[in-house]
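Quick heads-up: it's one chain on its own, the form predicted on its own, in structure tokens.
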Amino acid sequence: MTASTCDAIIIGGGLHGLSTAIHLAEAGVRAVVVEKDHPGRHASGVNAGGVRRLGRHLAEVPLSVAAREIWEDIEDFVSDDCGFTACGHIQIAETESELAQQADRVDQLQALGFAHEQLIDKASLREIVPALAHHCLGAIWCADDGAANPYRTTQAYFRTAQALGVRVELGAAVTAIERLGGDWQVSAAGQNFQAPVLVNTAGAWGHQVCRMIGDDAQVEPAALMLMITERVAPFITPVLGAVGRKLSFKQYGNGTVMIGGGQRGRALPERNIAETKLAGMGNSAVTVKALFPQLGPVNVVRCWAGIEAMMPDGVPVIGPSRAVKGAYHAFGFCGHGFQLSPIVGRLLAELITTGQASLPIEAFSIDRFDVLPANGSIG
């Protein structure tokens, strides 16, 4: 079978894969994106849409700050504002020890030269979130963080990639990856694609691509759950989290409230589905009621879960393959890759075209994992 040739093959058509394709196209590199479902089917399109720098792992902070600069003018990148609003993010402290922990965090960031997180007291907290329970003592506040619409964002990336001439093959699960001389050959949906560069942005299936080329990464697929309430009167503007609770919480303009924050359903990547669990949603409801008692009688109207790739150290894999030249990875974003997508695509494109990334990515190297023999396929 004759192979279609290009400059780069990208496996995974979520935000990071499409972002990489866009940046490569702008650099004159012809890419093919191979996606087993459709853009946004899993993590990219079903997350909370947080555009936050607040609470990032220290290694992620430079990337997140650079990504926020792109989000400020996201329409210049993908010809759509993606529903982005700079509504602010706030992380509350309910105890003195949590407040002290936050103070240490802000001090760390300031020592590194970052001032986007601010420690605020109880009075300032109540000015920003007056409906919050009175026992809350303070918070970290990041006024310029925000949120966007995940589905709209994914579709904007998809349209932009296509407009730049990127070929996106949908419903094309990868069945084989071979090394042919200096090129890669990827088989998917009865077609063969050949290129000197291979990019793995396969999300929760990223470790399968790794093993097919001789790398390894300890990926745990997880079904992170979200739920939406009925409409209620406006009571909160920023996205809210908490030091001691698994919580991501925001109110939309139509009055509905989105509740998430780490509660897990059941991830079944081999069947391509994620199942919700009522117990986990109940835990989220209890958490919200503790912080906003007035929401006790509010009904939940729908819920869902998407399959995310979780890493044991909580940070993604970004960078070149350890096993072989000409292959690159960007996966394992642990439920917080949405905001990073425009900058990660740029960094991968830099690696591919110049051999060097413009921001520090050593902490995300796949070298931190053991090697397993190459085998497997993506279903």
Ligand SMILES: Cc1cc2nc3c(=O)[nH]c(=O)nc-3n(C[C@H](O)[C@H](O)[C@H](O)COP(=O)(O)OP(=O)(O)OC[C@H]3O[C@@H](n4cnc5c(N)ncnc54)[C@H](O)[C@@H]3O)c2cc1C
The other form holds:
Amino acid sequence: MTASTCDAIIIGGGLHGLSTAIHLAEAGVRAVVVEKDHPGRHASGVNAGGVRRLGRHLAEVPLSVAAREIWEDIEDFVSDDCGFTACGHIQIAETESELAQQADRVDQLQALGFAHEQLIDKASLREIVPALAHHCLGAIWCADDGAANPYRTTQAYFRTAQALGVRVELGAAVTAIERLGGDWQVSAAGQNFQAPVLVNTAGAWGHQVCRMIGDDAQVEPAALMLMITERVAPFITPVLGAVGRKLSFKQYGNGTVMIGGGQRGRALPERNIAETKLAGMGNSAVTVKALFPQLGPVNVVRCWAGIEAMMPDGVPVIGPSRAVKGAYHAFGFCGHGFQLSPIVGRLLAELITTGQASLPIEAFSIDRFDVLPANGSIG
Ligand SMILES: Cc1cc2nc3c(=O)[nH]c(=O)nc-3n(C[C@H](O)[C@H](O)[C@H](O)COP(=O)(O)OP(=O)(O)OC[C@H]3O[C@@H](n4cnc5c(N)ncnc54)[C@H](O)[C@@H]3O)c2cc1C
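Beyond the form predicted on its own, can we have the form predicted together with this ligand?
Below is the whole assembly, all chains and molecules, this chain first.
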């Protein structure tokens, strides 16, 4: 069978694959994106839409700050505002020791030259979130963080990639990857694609692609859950999280409240699905009620889970393959890759076209994992 040739093959058409394709196209590199389902089918389309720098792992801060600059003018990047609003993110402290922990964090960031996280006292916290329970003592406040609409964002990335001439193959699961001289040959849905560059942005399936080329990484596919309530009177503007609780929630302009923050369902990546677990949802609802006691009974109208790639050390893999030349990875975003998507694609495109990324990415190297023998195919 003859192969379609191009400059780069990108496996995975979520936000990171599409962002990479857009940045490569802008640099004159012709990419094909090979996607087993459709853009937005998995984590990229079903996440909470948090555009958050607050609380990032220190290694991620420079990337997250640079990503936020792109979010400011996201329309310049993908011709759509993606529903982005700078509503602020706040992380509350409920005990003195949590507050002390937050003060250390802010000092640490300031010593590194970052001023986006601010420690605020009880009075300021009450000004920003008047409805919050009185026992809360203070918070870290990130006024310019925000939120966007994930499905709309993914579709905007998809349209932009196509408008720039990127071919996106849908319903095409990659089942084999071979070396042909200096090129890669990728087989998917009865077609072959050939290119000198291979990019693995396969999300929770990223480790499977790794193993096909001789790399390895310990990905744990996890089913992160979200739920939406019926409409209630406005009571909060920023996205709210807490130091001591698995919680992240936000009220939309229409009054509905989205509640999430790390409760997990059951991930079944081999069947392409994630199942919710009602007990976890119940815990999240109880937490919201503890922080906003005046909220009356509220019906949950919808809940879902999406499959996300978790890594043992909580940070993604971004960078070149350890095993082979001409292959690059960006997967394992551990529940916070939506915000990073515009910058990670840019960094990968820089690596591919110049051999260097303009921001520090050493902490995300795949070299931190042990190598297992390559198996050349999936399934
Ligand atoms: C419920 C939930 C809430 C979240 N909330 C936030 C948030 O508020 N803020 C934030 O920053 N992040 C959040 N995240 C994380 C964020 O959604 C992800 O980190 C990000 O979308 C990952 O993008 P991706 O492109 O790496 O992966 P994905 O979107 O999963 O895309 C990977 C794609 O690769 C394809 N693929 C896999 N294997 C193959 C193969 N063999 N052949 C072809 N295609 C393949 C898949 O079909 C998939 O479409 C959340 C995630 C979830 C699940």
